[in-house]
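One chain comes next, on its own, written as structure tokens: the form predicted alone.
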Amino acid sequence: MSDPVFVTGASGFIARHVLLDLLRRGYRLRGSVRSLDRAEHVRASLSRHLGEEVGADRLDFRQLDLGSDAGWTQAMEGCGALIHMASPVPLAQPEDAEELIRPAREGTLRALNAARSSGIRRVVLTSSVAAISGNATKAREIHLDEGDWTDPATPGLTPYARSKTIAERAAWEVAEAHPELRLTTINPSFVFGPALDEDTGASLEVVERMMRGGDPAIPRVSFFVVDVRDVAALHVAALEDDRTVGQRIIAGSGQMWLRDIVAVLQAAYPHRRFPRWPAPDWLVRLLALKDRPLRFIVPQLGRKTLFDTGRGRALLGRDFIPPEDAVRAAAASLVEHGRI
């Protein structure tokens, strides 16, 4: 593709890996950031990993806001494709769900409508398995695939899951109304793997929290894990393969209970202090009243959610990176960048 690829949310944890992969494949890129102060930080980080300077001729930036119409169409003019990744990912769930839903949905609509207006026809959207797996169920183990959808009206659904579901639904509605817009969505599970620099955002908070050793016990919660490098590779593969148009693609490697994650970390860092004992569900619910990040996991206590990842493996042409390796890589990068 001779025209630049436009990547929104270019300073994000996953987005920087996508930029890195695209640069390695020779693409010219244009990225959006909320503040141009972030642009040189991103450029410097990518240059370190590429081993060469990334100039403005290969990657330039535009300042855009998910909550404002200003500049979107002009920013995308001359680009050949859009990878829309910008969406709020909070460290703690807000009391008002609209704090996440509004920018996620409106930002998605702004990005896709700007793409149409500027002549872009190929779009890859970053969604989440939260848009697949959020429905209420009493089952302790459930199996899901890309045909499943979260009902945003589900009682107790987290604001994050509602925002991702509503935003992805909005994207498919636009694509249905405008068939010239060829859409693929990537739906990552819980993303671990290496951070490119000290800015890890919310993605590695679970690993960081366990390695800090401040928790007295281990909640009975599980995660379907994926390595960020595989998530980035799926975005690039989907962009380059028109057979993925109209598809949702789950990015996921395997399920791990939090106790398994702690065991991997303990083996890698035997001199660090980790929580050792299982936390009763009632205690986690009690602590979550004051510990807002814990509220994210309360609905998942004791629940095991498994995803069919055959479509993603077929697109990559290989297996996903094992979840244990993703955990170890996340921890190593946190240590390397001085986060713990």
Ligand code: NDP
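Rigid core here is just the name for the largest C-alpha set that superposes within 1.5 Å across the two forms. Being a predicted model, the structure only gives us computed values, none of them experimental. Positions refer to the first chain, counted from 1. What changes on going to the form predicted together with the named molecule:
Once you line up the core between these two forms, the Cα of residue 58 stays within less than 2 Å of where it was. When two forms of a protein are overlaid on their rigid core, residues whose CA moves 2 Å or more are considered shifted, and residue 294 is one of them between these two forms.
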Second form
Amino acid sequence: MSDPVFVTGASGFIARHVLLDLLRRGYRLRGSVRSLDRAEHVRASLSRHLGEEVGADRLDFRQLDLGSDAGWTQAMEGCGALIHMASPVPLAQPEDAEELIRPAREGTLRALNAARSSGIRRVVLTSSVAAISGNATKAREIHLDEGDWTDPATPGLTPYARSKTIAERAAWEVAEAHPELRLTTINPSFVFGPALDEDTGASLEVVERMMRGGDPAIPRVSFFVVDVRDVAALHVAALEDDRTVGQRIIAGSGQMWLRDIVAVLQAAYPHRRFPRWPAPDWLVRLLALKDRPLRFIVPQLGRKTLFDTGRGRALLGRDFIPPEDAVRAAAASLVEHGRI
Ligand code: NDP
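Could you give the coordinates for the form predicted together with the named molecule, as opposed to the form predicted alone above?
Following is the full complex, with the preceding chain placed first.
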């Protein structure tokens, strides 16, 4: 593809890996950032990893906000494809869900409508397994695939999961009305793996928090984990393979209990202090009465959500990076970039 690929949210943890992969494959890129102040930092980080200067002829930037109409269509003019990744990824869930839902949904509509107006005919959207797995259930173990959808009206659903579900639904509605956009969604599970620099986003917070060792005990929660390098590879593979048009593709490697994550970290950093004891569910429930972030993990206690990842593996042509490696790589990058 000779026309540049447009990537929204170019400053993000996952987006930097996508930009790096695309640069390695010779693409020209245009990225959106909320503030152009961030642009040179992103360029410098990518240049460091590529081992050569990334000039404006290969990557340039536009300033766009998900919450504002200004500049979207002009920004995408001349581009051949869109990867829409920007969406609020909060460290803590807000009181008002609209703080996430509005920019996620309206930003998706702005991005897709601008793509249409500027003649783009290929779109890859970063959704999430949150748009697949949010429904209430009493089952201790559930198995889901790309055909499953979160009902955004599910009681107790996190504002983030609602925002991702509503935004992805909006994207498919646009794509149905305008099939020339040729949409694929990538639905990553919990993303670990290495950060390219010290901006680690909310994603590595769990690993960072465990490595800080301040928590007294480990709640019985589990994560379906994927390495950021595989998430990036899937975006690129989907972009290049038209057979993925119309598909959702789960990016996920395997399930880990939080205690397994801590055990991997403890083995890699034996001289650090980690939380050691399991937190009984009753205690988590009790603390959650006063602690808002904990309230959202109560429905997850003791529950395993497993995803069918066959479609993603077929597209990659290999297995996903094992979840334990993704945890170790995340930790190593936190240490390398001085976060821990
Ligand atoms: P980051 O927070 O690192 O990246 C989010 C990006 O969105 C940033 O570039 C951010 O810009 C941008 N953004 C947020 N709000 C706005 C706004 N109002 N206007 C313009 N840009 C905005 O998160 P990740 O890299 O982890 O996430 C990237 C995508 O992947 C998101 O769509 C997320 O939902 C999805 N995802 C992430 C998972 C994970 O575990 N990390 C799992 C599943 C899906 P700025 O740098 O200025 O804040």
